[in-house]
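Only one chain is given next, in structure tokens, and it is the form predicted on its own.
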Amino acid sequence: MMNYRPTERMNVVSYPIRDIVIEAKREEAKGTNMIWLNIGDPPQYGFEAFGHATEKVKTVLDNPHLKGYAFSQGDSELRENIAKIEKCTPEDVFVTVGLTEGIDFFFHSFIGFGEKILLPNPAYPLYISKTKMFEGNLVFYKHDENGQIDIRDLEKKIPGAKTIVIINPNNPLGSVYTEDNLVEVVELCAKHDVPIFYDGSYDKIIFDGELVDFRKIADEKIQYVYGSSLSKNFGYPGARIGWVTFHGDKWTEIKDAFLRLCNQRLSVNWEYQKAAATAIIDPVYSEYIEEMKKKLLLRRDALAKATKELQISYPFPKGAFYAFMKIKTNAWKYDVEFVRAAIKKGVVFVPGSGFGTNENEMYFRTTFLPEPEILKEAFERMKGVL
């Protein structure tokens, strides 16, 4: 007989920032009022997309000329703004359905079996998933007690790697790297030849002072890709509008092959696309961008307020949304029994296993994108299980 069985492959796929909602709607259905601080989903709680790229949207609907498939490596229009921004050329940007795909695409051409691959500890899901889709060797790199990259302890792992991702700000942490902390990463990664995926995702969202730009760092000194997207910046993860660039000189073939993933999935849309050309280099964005970060900060701010009391602990998120947070009770054996336990409460987090954690810690990961109002009921509910 047949046997229909998902591959081996897919047993080590896995997104816990989603696959805890099938436990959460089942208590739902129950009745109960749940509170979702799993995932960072802008538009979820109440913020708004930067409106010059949803307006852009509906004056492309009608034309005639975007109705077709758009070229496989990206709307010619969104390549060339991103390559001013990039310093690269429009040959190096390759526009995804998503910075997901962006990942995906850039693991599925470039790792091969068994080759290392150093992701921060912790690391957003996705990046442990591929490596493991791809059988690579999964090593996790340090961050010291200020929420910077260890230095002492990358220089151990970083020899025989294929490529370090570099998350910044990073999610789940919250941290945002220094120029100087980021100096040392770039001078190490040229000194082995190891190429740096760098995931910019939330490079517009930093509370204090400005993100150092990473480009000027590396530009010349080492070969990397960057990635960024519509997602959070922008505050439109519905576009699915996503992009990578290829910096340095040696990686031709590695393009090559990345179009030719590009070409079997024929597309991306074209609407938003042509919204995204829009969006990242229109000049009322600096005003967007400031608004999102005062709401955010005040929502940080009461994020610290309602978490006071409990026995927990965790880095004050400089960028992004996200707190990690370390459990100090001894009441939970596995962060997933906690998280269970929450959601019995009602409220719905990420167990910090999902991110690669220390298996002797236990952590969870919650956004603080929720008004203040509703941030302070969800950690009230907790007073009964931390």
Second form
Number of protein chains: 4
Amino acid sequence: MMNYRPTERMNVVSYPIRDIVIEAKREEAKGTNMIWLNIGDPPQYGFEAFGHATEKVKTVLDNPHLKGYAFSQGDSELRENIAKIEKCTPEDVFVTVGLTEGIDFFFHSFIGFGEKILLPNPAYPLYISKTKMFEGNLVFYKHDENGQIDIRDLEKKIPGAKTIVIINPNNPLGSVYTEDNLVEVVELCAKHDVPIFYDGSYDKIIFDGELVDFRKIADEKIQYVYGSSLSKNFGYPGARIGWVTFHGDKWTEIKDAFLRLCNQRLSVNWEYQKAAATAIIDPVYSEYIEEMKKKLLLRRDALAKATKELQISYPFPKGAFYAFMKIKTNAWKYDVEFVRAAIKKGVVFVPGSGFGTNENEMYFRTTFLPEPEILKEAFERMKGVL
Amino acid sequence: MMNYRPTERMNVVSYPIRDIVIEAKREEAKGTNMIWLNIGDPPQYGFEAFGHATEKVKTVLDNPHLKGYAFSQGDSELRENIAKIEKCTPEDVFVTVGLTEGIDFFFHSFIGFGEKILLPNPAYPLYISKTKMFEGNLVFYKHDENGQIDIRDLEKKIPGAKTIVIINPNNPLGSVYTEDNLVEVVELCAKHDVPIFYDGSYDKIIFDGELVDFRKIADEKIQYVYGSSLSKNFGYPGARIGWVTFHGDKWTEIKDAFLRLCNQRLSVNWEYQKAAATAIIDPVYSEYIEEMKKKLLLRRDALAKATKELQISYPFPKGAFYAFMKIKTNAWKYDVEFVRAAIKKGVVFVPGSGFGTNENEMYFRTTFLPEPEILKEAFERMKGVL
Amino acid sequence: MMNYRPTERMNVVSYPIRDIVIEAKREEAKGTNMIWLNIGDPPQYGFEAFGHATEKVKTVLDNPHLKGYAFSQGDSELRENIAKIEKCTPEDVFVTVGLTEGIDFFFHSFIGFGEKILLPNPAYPLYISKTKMFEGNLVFYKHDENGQIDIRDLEKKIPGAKTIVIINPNNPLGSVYTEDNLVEVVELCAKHDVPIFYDGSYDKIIFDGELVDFRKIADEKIQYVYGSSLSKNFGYPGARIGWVTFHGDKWTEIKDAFLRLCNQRLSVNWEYQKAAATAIIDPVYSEYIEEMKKKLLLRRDALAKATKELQISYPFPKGAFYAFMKIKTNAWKYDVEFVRAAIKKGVVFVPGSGFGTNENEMYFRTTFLPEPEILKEAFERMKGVL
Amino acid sequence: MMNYRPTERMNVVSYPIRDIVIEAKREEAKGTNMIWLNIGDPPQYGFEAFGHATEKVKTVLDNPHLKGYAFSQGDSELRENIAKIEKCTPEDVFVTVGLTEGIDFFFHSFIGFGEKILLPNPAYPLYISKTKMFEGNLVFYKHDENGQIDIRDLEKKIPGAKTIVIINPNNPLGSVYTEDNLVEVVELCAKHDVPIFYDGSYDKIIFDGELVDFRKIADEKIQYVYGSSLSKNFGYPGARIGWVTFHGDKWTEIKDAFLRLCNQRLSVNWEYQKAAATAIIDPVYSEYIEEMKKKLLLRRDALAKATKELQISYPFPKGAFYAFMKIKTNAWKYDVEFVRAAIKKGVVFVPGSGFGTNENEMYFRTTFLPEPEILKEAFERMKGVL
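What does the same protein look like in the form predicted in complex with a further copy of the same chain, given that the last one was the form predicted on its own?
To see the whole picture, the full complex is given below, headed by that same chain.
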């Protein structure tokens, strides 16, 4: 009796860190107290979702009309509010099941077989996975030691690219690109006529100074797509509400394709779309995000203190809630070996190779979402390992 | 200045009835009062979603834990409850964004390039679309005039099939397969070792007599996957909660593939999963569904009465809320021509070709969700057309 | 110990008639004297290849230069001579390993995923196979009972087509399209801006009247590609020399793509290209082809006589060396059943379903290449079967 | 008026060195006398094809039977003779249009979407191109400075590989793997159950010592496919005759798939197959190949002498007729820049990036087929450049 075999397509749908989690759970089962620094899930670390969003869901739950299929492109109130923020029209806005679905639809409709797509290295793993699934030609661009985009490297690789993905603040680097850095990127894209997919999932979570508004830099100069969601900026990943907006005058056919993909999966939960529609223009939000950032700042600084004497280096995080650390010792050959050693000590990280770095380059990602004392404890345990 | 072009993949992502809806909206804009019989969206026609589901969402909204990412395979309470109903283990259950996502994942993981897949004719359009997208070899099996599966036809086509999709009650036919019919299908599948994908989206909405439990017929005889959701049985399509369960001992690798697909899209709204967990075992549900069926029965009979003297024939609907009508006159060459004529009269149907019938075979689908007087009015308008 | 499994791609690379040939060989092994009417291979039936081609090969075999890689697009002398005949430039000409390779390259470079391609029904099987392999959307157009293209049917199907394949004289029908028929096809293509792939493999083998020159009908009106080879017109299938020529001003990028495909397989046998270069302009050729046609004519008429009293109908062949016969009795359910019955009697045909007709439509193809007495004997054996 | 656009598939069918050749031709048009060291085409440099092959073609040209389609898998006499040499059965032998077609069929039938395939770095470009076309996951393994396979590197990369390609003697390195090196490779493959595709195109052209027979090392230990052709070993690339043989007991289904691919392209020139059948067992061949090697040896040594004082290093060629040279100066940023500078001086090389090395690693390939004085002159011109 033989098992059914998955299709060849499944060869590129992997979940690189699953084995690590399985090993960590096995260690936990032995009685080890584990500190999980592998997931960027704010509610698990005492961060609350933006409360007004929740309240809004409650109020619309009695509206029978919203129990049906929403318009596949997204609720019109939500799209109008996004359009005001994004300085585009509601026709340019597409609401998706988290930004995750928006990324899938963008690759599905825009990245043809064998087309070159430039991804940051390191990159959020979904981009790597979607590039393979949609048969794109994956080319990584580099960052400097401050986590800024290496413009010289990008310049060499940009000719012939179909698109370039920018994640800012960057996950997993935790870096925030400077205005100068972004201006140079936009100039290169303008020169080579390459559109940008801009992932702004963390664009409210910036610690030092003002946000550089990418739209002001890019508008009228290049074609781009801006993506965001409730997941991180509003502390509500479970809501599964994201959106992308198209900027520029060349997207007509891609938007039509996007709509067909939306039609095919029918709709996104309507009540949560209503919650998002209020949340993103809620005047109280600024208090919420300041509070969140204040809390995160303490934890980032706790991380800095906790790691000061270890044999690691990393761009000091200016946004999001991750740090991407390079191990300076030669104790391991592969990043996974280090991650396993950390599990034995009761701490779970993600190996850098999950983000596209070479497995022998010895990087790992940590979140700094947990309380300062937990972070302290975690890296305390790393003494003798790092 | 050139627009970006969608990828070749988009060639097979179509939304056949969009043009019809656009024409209908244009007619409506002229001031015509339109009766929309094209969508199976219960809340739009005065059907309420199962209230206890809504209440449950309200109660869990204050649980901060549920704001994060749920386990990608689905909340464990929900999977346990489904497993009890489905007589499988929680490991066999996968919660998806509507059954729509479950169908996508099934095709993605199981239907390889060029593999034969048997679809009912007529079929819910998503199955046709996914077969093309995942490059399967689409072969239709027929129904007899009572909407039962044509076993002789199926017998001819089943050799070499990778899977067969059964939708019961059938959308768009509205037919419910008899026990004898299902037993014959299962015997054929057993003989040819072909697994079934069983779509039970409407399996609570059966008007006459008792439900034939497919699982009892199929268990131990064949390998199958059973799919369902909150959308129709619980009158809550907007919730976007569906699930599939794997039955049989050959699915180990496919379930692993499914899990990888789940991992990639992270999770399904957790609060609604909690609502589903209670709803599907709620003792009050039987009252809800009886009420819904009573209401639907009146409307089905109103449909029957309203269409009695028209030049159409169709299997009398025994479940779901659709009828699939064959036009007996020769007034039109293509089904779309008829649908356009109906729009001019203020009634919107879906042409049969959207479900895979030949466009010159002259079928159309209507829902009978609206109130009896509306159905009466709609077909009144068809006099002189049909 | 498990065998390696072929890729999913192989699911669509089939050889439908292999089983038939295996059965025929098994019958032959039992001692049955078999008449093979399944292959269009002139040298096997006493037809000689054009002798001057062979002589030319002999003379160039001593030229050491021609032992190396030829220019990948084709020898320049050959391309110049083809260009003169085709009224195009040598840059428009591509020499391929038989027209078979030219068809592969055309589909590879021109037919994108999911694009509609119109094929004649019945069609030479390679076109069906390549459409599947290159993931096109196969749509058949019909013929009338005289083997002419059914213009009304084509008109319905042509909107949105990427290309239409015309095989003239048609294999397997043996029909030759009239000037009127071709003019109507060209007008439809002009109206809908659809280019033609014209397969002229048999364009010298026309029995009655003058050849209608397709180029005169099509030039300046539509974009098209003309394909031909040494295989049939010069009785030399084993030479593996074919060519395609591009006509019209929209092919620039496709020709560039074609060249890249040619580069990838390096070159075509150079010495045979030299032979082709002389053969196609050889003044003695007209004698050769008249001789061949005279011989074929006798055999075609023998076929007509031999089949007169059988329960079959077919367009009377006006070109090529096939007839496509419809069985008028109800003795079999599938064409393959009839073909098996014929094998038992010692005659081998190809079932119509190999050419895309439905297997229950009861067609089969015969060649009439063999000597009159053999054809007589073959259909003699069919008495009681047909 | 718009040009037709090539399909997305064409994105991965490139011909990297075409631009170089175009530039070289432009330089030649200016009157520069060019030395072409970019092509491995023996007849262009005064090497004669094995004469008995040519003679054999002459004798069979009068056999009318051989003008038809040969058996698609290959002429049985040829397959029997190959089988004797390869110690397999004629059923394991497939004759192809050069080894080029055999490589295409192997990838087509064996390398599924996303499957890992290990290629040598540097590699003959066709392997890179086919990996992309057939959507494999390309992973390169390294060589040491003597051109031997870096076993430590291979060991790291082999887990999960679907196959590993070995080219021996290596093109472009010119290295010949030692028995020890091959034994280690085979042991790794046996341990990880990975089959080898062995490209023996140059396996008769080995300068120093005896040939290590790969088959003796591999038989009974691993599954493998051995490919060869008339092109290099018999100095007859224009003949377009190659073959692959399957070794081991797991290939049954792959051989069936191979046969279907053969069927689809009908046949290979029969007369040349007959020539090959005699050539490969011809007793005079050993004289021919000794003569060729003697001539090549002089040229290799002329190359060594001519390059002695230049800023380059390379594994000293032990087989084939190429050297793969590393530039030790920092005068250029990319290999293409150097190749352009060489063209200005009247010498044409292939940049290393065409073989998969990074473009900033500064490699280039030269052939040493030309006469000693030409090689001397070529590298004389490189003074001041290298």
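Note that the rigid core is defined as the largest set of C-alphas that superpose within 1.5 Å between two forms. Numbering follows the first chain given and starts at 1. What you see is a predicted model, and the numbers here were worked out from it, not measured in a lab.
*Asks:* Once you line up the core, how about residue 67: does its CA shift reach 2 Å between these two forms?
*Replies:* Residue 67: C-alpha displaced by less than 2 Å between these two forms.
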